[in-house]
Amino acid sequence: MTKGKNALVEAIEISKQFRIGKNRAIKAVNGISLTIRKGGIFGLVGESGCGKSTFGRLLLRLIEPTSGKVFFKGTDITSLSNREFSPIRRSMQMVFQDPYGSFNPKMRIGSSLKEVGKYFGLSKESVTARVSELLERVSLSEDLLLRSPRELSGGQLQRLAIARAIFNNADFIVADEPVSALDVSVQAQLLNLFCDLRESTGLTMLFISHDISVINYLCDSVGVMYLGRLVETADTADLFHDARHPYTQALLASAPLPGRKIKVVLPGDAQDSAETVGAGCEFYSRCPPRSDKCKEEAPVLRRVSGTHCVACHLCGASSGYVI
C-alpha cells in the first residue's frame, strides 16, 4: 500500500503476537493495513477480543509491533528511537474507555489538567487560560477544578479526558471505547462533542467500538475487524447500503438500525474459529455460505468498488450470503 495523499495516519502491514508460554503465540493484530485521512473519523468496528484496542495502541506506539510500519504525517515512527519520537507523541494522544481510571484518584482535577500544561512546557498563566478555554468548549464549569475524581460523573469524567487530549491541539486522537461505559443519552453528548471538535479543530480520528450503530453516526468511513484481520473497509454510508462480507452483513442484522428486521444468528463464537481455522479464514467455521477454498486459503482485503474492499472468497458469487 503506497502513501496516500492526504493521509495523516498509516498502517502497512502491522502486526502484534504476545507470546503464551515458550511455544504458543496469540496474533491480537495480523498485518493489517489501513489509511486514515486527515480530518477524518475512522470507525474500527468488531466483537470483543478481536485485537481493535491493540491495533490503536500500536498506532500510537504505546505497544511495539512484532512487524509492519506507522506512517504519522509520512514518517515512520516504528523506526525511531523514544528520543525522536517524543516531539511526535505530544501530537497522538488517547482516549480511554474507563473515565475513573483515567484521573489519579488522589489528585484534584485542577491539579491533573496543570500537570498536563507543565508537560508541554507551558506557563502557569498559559495553562489557566488554557484549562478555562478547553472547560468551556467541553461544555464544564470551572468549579470542578476543586473535585476529585469519585466526585464526578462517568460522562463529566470522560469530557475531561477529551479536555485533556486535545490539551496542546493533538493532531490525531485514538478514542478506545469512549462512550460504552455511559448512559445513552450521555453518549449522545460525547458524539456530538466528537463532531463539534472536527468541525473546529480539523480534529483526525481513529473511533473504536463494538457498537456498529454508533459508527453509522459518527465515522467517515469504517473497517469491520475479525481475529485479528481486517475483513471490510469502505466509506460508512456505502458499508450500511451493501456490506458484502458475511461477518459485517452479521453486525449490521444485529444492530437496531432503521429498517433492518432480518436475524443472523452466528455459530459457535470468535475463540472457536480462532482454534479451527488453520491456515484458512478466520472466520470459516462460523460463515454460513463458506466453501474448501474458505478453510484451505486466508482471503486477502481486495477492493471491489471505489473505496470497499472485502476479504472473503465468496464476495460477488451468486451463492453470497447478501441480507
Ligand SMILES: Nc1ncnc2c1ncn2[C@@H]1O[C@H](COP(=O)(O)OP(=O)(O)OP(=O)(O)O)[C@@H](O)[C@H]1O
Given for the second form:
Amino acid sequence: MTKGKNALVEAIEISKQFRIGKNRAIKAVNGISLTIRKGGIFGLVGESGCGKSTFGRLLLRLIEPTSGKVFFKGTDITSLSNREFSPIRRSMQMVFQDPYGSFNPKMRIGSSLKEVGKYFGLSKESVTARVSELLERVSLSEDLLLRSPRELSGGQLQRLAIARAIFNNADFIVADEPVSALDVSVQAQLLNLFCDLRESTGLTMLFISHDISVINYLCDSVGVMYLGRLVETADTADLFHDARHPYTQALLASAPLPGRKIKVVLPGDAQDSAETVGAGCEFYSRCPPRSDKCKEEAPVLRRVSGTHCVACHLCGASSGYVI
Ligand SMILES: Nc1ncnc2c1ncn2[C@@H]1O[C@H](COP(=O)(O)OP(=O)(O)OP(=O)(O)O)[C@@H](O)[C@H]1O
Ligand SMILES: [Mg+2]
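What about the form predicted together with the ligand, after the form predicted alone?
Now the complete complex, all chains and molecules, led by this one.
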C-alpha cells in the first residue's frame, strides 16, 4: 500500500548497482525513497552521471532494481510478473532526449503512430481519429504524417514523441531531458506544451533535467540528486528561496536567474568525490563547510520544514546552512 493517498508513484529505498568488470560496481541509484503526487510535475536535477536516468527507468520498471520497491497506484510493480505488469506498463511512458532516436528513420510518421495505436489494441478508425486529436493537442499539422523523421525539426519530432507518449492517456510520464537538445525558443514552446498537458489531462510527470532554470519554470516540486542519492527535496518555490544543502546552493548559483546573489564554485568534480567517499557523506570532499561528522556518517534525508527535506548534517531544522 502507498503511504499517501495522493501518491501516484512511490519509490521505497530503491537502489541500482551496475557491475563493472569482475570486482567493481557503480551505485547508480542508492536507496532513494520518493513520492510523486497525482497531477504534479516532479523535477529531478543533478550533474551528469548522478543517476537521474537510471532512477527514471527504475520507476517505469525498464530496469530491475538491485533492491527496494516501486509502487504505482498502490501496487508494488517490482514484485509483479511481466504478464501482470504488462497492462500497467501501458499507462507509464517515457519521452527521451533525442527526438531523432525516438522514431524509426525508415517509417513515415503516420505509420509510426499507427503502429502505436495497434499496440494499444485500437481499431483502424479509432487510430485515425486519435492521431488527429493528438496532432491538434501538440499543435502540429496532419501534413507531417506523410514525412519521415529526417524531414522534421527536432521540436516537431519532440512534439510527436509527446503525442505518442500520451496516445493511450498515460497516467505517468518520465521525460528524460526532453528539451535539452533543442534551441531556447523551441524549449520554451515545449515547456508550455507540458504545462498545457498537465492542466488539460492531469498528467503526472517526472521531469529530468540538468538545467535548474527549466525545473524552476515547469515543476511543482524538485529533487536534487548527487551520486545516486537525493540530497534535497522541496516544493519548487521553497527550494529556490530557501535552498539548504551546499550542493543545491552551488547548483542554484550556477543558474542564470534574476536576483541571484549567491556565488559558489565547488572544488573537484563528482567523480573525485565518488572515489574518495568512505562511510560518510558523498559530498564530503567538495563541501566547503564540511565537519568531521560528515566524514564518518552519511546523512539521511530528513524533514526541515513542511515538505522540505535535506540530507546534510550541517542543515538544521530551523535554519539551513548559508554560504
Ligand atoms: N547500463 C549501465 N551499465 C553500467 N553503468 C551504467 C549503466 N547505466 C548507467 N550507468 C552508470 O550509472 C551512473 C548513472 O548514470 P545515469 O545515466 O543514470 O546518469 P544521469 O544522471 O542520467 O546522467 P546524464 O545527465 O549524463 O544523462 C553513471 O556512472 C553511468 O555511467
Ligand atoms: Mg541521463
